[in-house]
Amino acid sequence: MSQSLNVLLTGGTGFLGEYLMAELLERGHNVWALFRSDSKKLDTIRFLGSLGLPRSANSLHWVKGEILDIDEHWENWCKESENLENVDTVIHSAASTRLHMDECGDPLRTNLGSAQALKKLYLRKPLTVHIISTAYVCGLVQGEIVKEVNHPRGDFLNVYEESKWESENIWQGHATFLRPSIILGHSETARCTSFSGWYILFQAAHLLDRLMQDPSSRERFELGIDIPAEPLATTNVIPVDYVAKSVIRIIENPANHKKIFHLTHPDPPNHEWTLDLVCRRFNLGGLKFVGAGAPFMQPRNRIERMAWRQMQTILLHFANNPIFDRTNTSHAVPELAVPPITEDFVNRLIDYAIEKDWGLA
């Protein structure tokens, strides 16, 4: 590892942000964490404390503010936060993960606006900037290899992907792009604080199981739902700890700066494997993939209607099936093994999510 970095971390109280902060502190870097919510700050402090971090009294500083104001209020923040002016590195992890536009204009307001505000600061203050993006800035891709390059505007499945593409466009040539795929809980503890993405499939099956009540009912094994997606296509998912470790090790080496890295799984699970696991876990049957573009079958009865409503909530998560090239990532962090996606791991993810009532507890 090179010398200690002085890092401004945005989004440090978010799910990935907490692990990025922990990894920075573990590896001896100095962190200024931008935050808005005092309660989330307290939760993050508790999390770090459970890991025995920070280990130095001077290694973690908190900066209260809104990322959209970073250019306008930077000088005031420097007056209020000790040595903030010494920051030379930014990891921009703050983001709205909403898939559809809300009444406030998110996710575009936060994701695009924060990229623009940070760029204004960058143009008057020397900073090394690293952007947490998403591998799905490629847009809709069916089974093709997606390279670690800048992409032309694609057909996006949701506004979140589009907002991340727009943000990359602003920073092209000036920042490192770190592109995780769909982030899961910790590979060992299964800890998670954001149950979206792949978790929606598990939550839908869990709700369906509860709605049907009788565990021995024949109806739950004869749902008769055809899902219009390819059974052997894959959903690229990656544990949060692998992403955090990769990000920090990548940015520690200046030779990696201003490049693009896919923080994706080299051996992701295919849809058929995932659905089989979920059906066995929740005692369900009669769900099958019938290929992309297959016609939607109309439910024939109350049970099928109930099942189909749940399947509709997760259909988009089976629709985009790119294969991600990892050449840059594999070269930058060859020593980091990617945790396998096993049945035991998925069951631990589900157990943890149910224990936390899918984030409602």
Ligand SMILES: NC(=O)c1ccc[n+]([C@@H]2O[C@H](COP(=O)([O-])OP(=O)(O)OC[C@H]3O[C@@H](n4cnc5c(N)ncnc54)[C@H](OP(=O)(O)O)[C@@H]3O)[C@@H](O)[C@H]2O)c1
Given for the second form:
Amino acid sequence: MSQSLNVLLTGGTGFLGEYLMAELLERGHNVWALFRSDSKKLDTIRFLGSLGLPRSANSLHWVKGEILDIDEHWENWCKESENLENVDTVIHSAASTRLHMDECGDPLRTNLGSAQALKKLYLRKPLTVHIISTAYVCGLVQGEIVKEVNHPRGDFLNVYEESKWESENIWQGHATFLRPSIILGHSETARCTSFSGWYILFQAAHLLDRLMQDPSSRERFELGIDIPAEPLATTNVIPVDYVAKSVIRIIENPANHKKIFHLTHPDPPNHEWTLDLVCRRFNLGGLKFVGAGAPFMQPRNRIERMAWRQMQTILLHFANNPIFDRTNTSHAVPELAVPPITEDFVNRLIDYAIEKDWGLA
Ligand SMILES: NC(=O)c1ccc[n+]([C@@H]2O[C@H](COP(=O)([O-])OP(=O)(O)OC[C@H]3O[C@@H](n4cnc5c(N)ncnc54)[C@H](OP(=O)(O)O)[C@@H]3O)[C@@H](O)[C@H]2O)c1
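Instead of the form predicted alone shown above, give the structure for the form predicted together with this ligand, please.
Next comes the full complex, and the chain you just saw is listed first.
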């Protein structure tokens, strides 16, 4: 066990952030958690309580604020939050995870703005900074191996990926980059609080299943959707507990600082396996892979249009197939086994998501 760290955690009330916080406390570090909303803070306290954490009130402090103000309001925050000036480490997990631009300019506003504001503070206060990025800063890649290096600007599928690339660009050489792939619920409990990414595929299939009502109708087995992707290409997904455990163990060792780590799955599921599971689970059929680069087919009738609308977002993701090198991660945390993505696990993720009404409950 390393010396205990004094960590400012941004995004601690988020899906990954809660697990990062739990791991930090579990391993004896002191945490100052930045938060915006009292209700989110309460939810996080409840979650920590369910795990028997924190063990001492001294180890967890809360700092109310907006990440974009971190430099400008730092001195005020230090007056309001006990011993905040003792923080020596920042884990920056706060982000807008919107894929496309909204009317406030997010995700660019939050993701780029927070990288800039934190950099200003770093330039006047000694801090060791670790940035939670994404493996998809590589942009669109077809079946090639993506190394744990800084990438030139790629073709991005959405503004979110681009905003994360821009943030890395600001911090290149000054911070550790921890790059998870698509994060899934906990490998044992299936708990999840953000049903984006891979969940969209399952949610779309679930909705189609309900819209089509009659469980034995022919229509639901003849959806007639051609997917422009390779069946044996993969989607890289990774359980949240593995990500949180790796992040904290990696940053505890100063030899890892300012390096890049892919927190990705070494054996991700391929598209054929995933689609087969989805079709069996939701009684659907008539979807087939027609190879990467095939033109998107226009829906021919009402049912196809409905199916297509549900699936569109995630089908685009099927077209991006990087293979992530994990040399740095395997070297840094060789003792951490990556939980396998099994049918049983995916079914438990779906059960949990349905129980939570895909985040609406
Ligand atoms: N989820 C994935 O599949 C995935 C994959 C790869 C990388 N990542 C990265 O992992 C990190 C965590 O993602 P997540 O899935 O945990 O996202 P999340 O559940 O949406 O949590 C985002 C967190 O950021 C906070 N936040 C957002 N804007 C803020 C602002 N302006 N000021 C202060 N706090 C702000 C949110 O606070 P509130 O609670 O107040 O909203 C929340 O705590 C992000 O950096 C994301 O880019 C996620």
